[in-house]
Amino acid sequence: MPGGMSAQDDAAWAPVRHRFPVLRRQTYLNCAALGPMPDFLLETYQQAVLERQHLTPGSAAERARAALAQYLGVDGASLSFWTNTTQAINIVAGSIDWRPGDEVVVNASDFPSNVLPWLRLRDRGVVVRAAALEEGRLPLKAIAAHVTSKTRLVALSHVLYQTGYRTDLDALGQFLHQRGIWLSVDGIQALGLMRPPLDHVDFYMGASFKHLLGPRGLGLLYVQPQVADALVPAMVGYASVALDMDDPAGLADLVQGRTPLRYREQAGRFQLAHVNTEGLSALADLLSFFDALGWDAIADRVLSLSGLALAGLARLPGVRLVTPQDDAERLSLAVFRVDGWDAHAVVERLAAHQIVCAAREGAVRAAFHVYNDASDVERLVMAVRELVGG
């Protein structure tokens, strides 16, 4: 077995592994684009079905806001359901009451979605500053170059799609809040590997199609409960007021105008109508699952594969690695390069071995999970030697 585990490792989490049914086929190496279901949501969906079509009322939007809550260690009337990340971005970039000459810093090699809603806003008079990435790095001090007086909110993502480089929230939150400074995080990358700081983070959002293994259709957003009362939702609903939908009389006074528009306290007033209710008994499931194997151990489990990964891959001729090997600074990804190889070139290498994996900027991504062991980094490792005859 590869230095860093044993096979005692790999057969305490045997179990996990025999419940993803893909694993059958092929060696997966791909959730940072999609996450595979494991095989108990079947029943998950049918229960769900079940409740709909006889119309028994089932209480998944509150079991799923309550393992999400504990889960992310905040009050559960601090979090909203969307239908994606982007969506939640934009909720928040259009909440705020900007004026004009403020500013915000992105990372310029973000991904698009948590770019293009902060760029949006140059039509209100809005400064965006571009942070550059050093060596696959977004450093604090790189941030820290571009904040300003002017500076209202930071938006990044807490893990590199396409390095798998780790931002230090707490130390960066921390260095921004001293300056009554706002952090936007897009933590798609991150959550369903560990738990996410957010003690110094004001808006942290994401998904449940990636590493958290659930469905399509469904994502979330946290706003800190001292600051969602001060902002003003980008859209409204019937869940978003104060509003008794029982009595008529209290939207006749609203169109009247003889009542003011209240909105709901913390994250209740971004919450529009309903929400994805078969996907949030899903999620209420795996937040179960994950719960049950310890969220300490998943990230460290995730961390000895993929750097077992690394270390394999650092060995091979022509092999360029793009993550940090530091472990404070990578999370689940291993990312490199292989000389003379176009990086859709060796993923087509690859998945004729029934390794999948993706193709980023110029660079193979190698996503590892729980459902993953030492032999599925030997595989990796042995296809690319196979490439460059190491």
Ligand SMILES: Cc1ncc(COP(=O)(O)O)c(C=O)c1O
Contents of the next structure:
Amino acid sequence: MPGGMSAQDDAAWAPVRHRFPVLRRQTYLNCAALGPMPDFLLETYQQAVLERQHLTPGSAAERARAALAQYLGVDGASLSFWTNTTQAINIVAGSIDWRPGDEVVVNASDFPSNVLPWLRLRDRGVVVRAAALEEGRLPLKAIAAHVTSKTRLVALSHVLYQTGYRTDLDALGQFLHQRGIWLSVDGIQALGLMRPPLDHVDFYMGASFKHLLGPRGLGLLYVQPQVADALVPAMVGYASVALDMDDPAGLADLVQGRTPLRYREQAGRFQLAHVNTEGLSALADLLSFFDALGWDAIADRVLSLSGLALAGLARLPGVRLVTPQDDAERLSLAVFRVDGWDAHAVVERLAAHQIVCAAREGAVRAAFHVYNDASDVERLVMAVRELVGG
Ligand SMILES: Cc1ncc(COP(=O)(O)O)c(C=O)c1O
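Given the form predicted alone above, I would also like to look at the protein as it appears in the form predicted in complex with the ligand.
Complete assembly follows, chain above in first position.
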């Protein structure tokens, strides 16, 4: 639970803020859409290009895998790399041996990428049940109401992109595992802001371009090891099978049906082919940057900043908060509505003050990260006050 914020806090975080050139021009509160890259990634990419220019062997993929495994508290072999979150969700949905009548529970208001791949399973006889938000939240009871003896999987987001509600993954995962149900979590709105608790999660996916502050085109997927070994990957490539590339007879034996296709263990079976190695260099450097700041300190900082924004906004007449105010139910987002104002119009008015927010489902979303400080919160609250004439 974060305490109040002080000027000393801002002073302590000032060296971090200086690493983000975007803040010299803008009050950037939109990393829930696209994270700004810190300055040191220029050097990372230069190094990656030099490695390719001279074809010096690099170790980016191994470094990123090890750093990510440490961050998530999982085995490196349980991770695979993709292009984006959406692709990783599709891989999970497509790799399970669905039987007609199996049931999946989704959040009817989730980001479309975490609804569509599950809806498509209706073609395979799967029943998709949709839980509805209750005042911006998706509490356990709202999900439990849709769980039956046929439910095999629940798919939802760790942090909801349009309200900022944070799911208690330990409580939900334990409830589901007691019933033999898998939990699949889109973590893109939490990765880079906290350590996700994965003890009771079977699938956790995300991408590097939001709060991880990394490149686009780099997605990641964690699959709980025992679950992974039971899945048949939806796609197959040379990297996903136990195939000796130096032995042409190996492929011939497969083609002739003399040997069966054997998938690699754990997440190895999902990895198809080449991955975004240059992007992984950036991810490895970003993870060591975050690690040096400390994950608890990062989570406390973003909770404090967004909490300060919520408290300041709540005091304004005509402003209604969408994000729950309890720290246990939120993370870095401060989402609000302004009576009589269209959210896009508010976002435009804020942009005129060089404050960058987003409009999502009729509400204004401000997203905080470690590079923000109390002056950013104040600018946001003052600009909204000007709108409502408070
Ligand atoms: C909750 C959520 N899931 C998925 C995505 C899409 O991510 P990707 O482009 O990595 O598939 C977004 C935002 O773009 C999002 O907010």
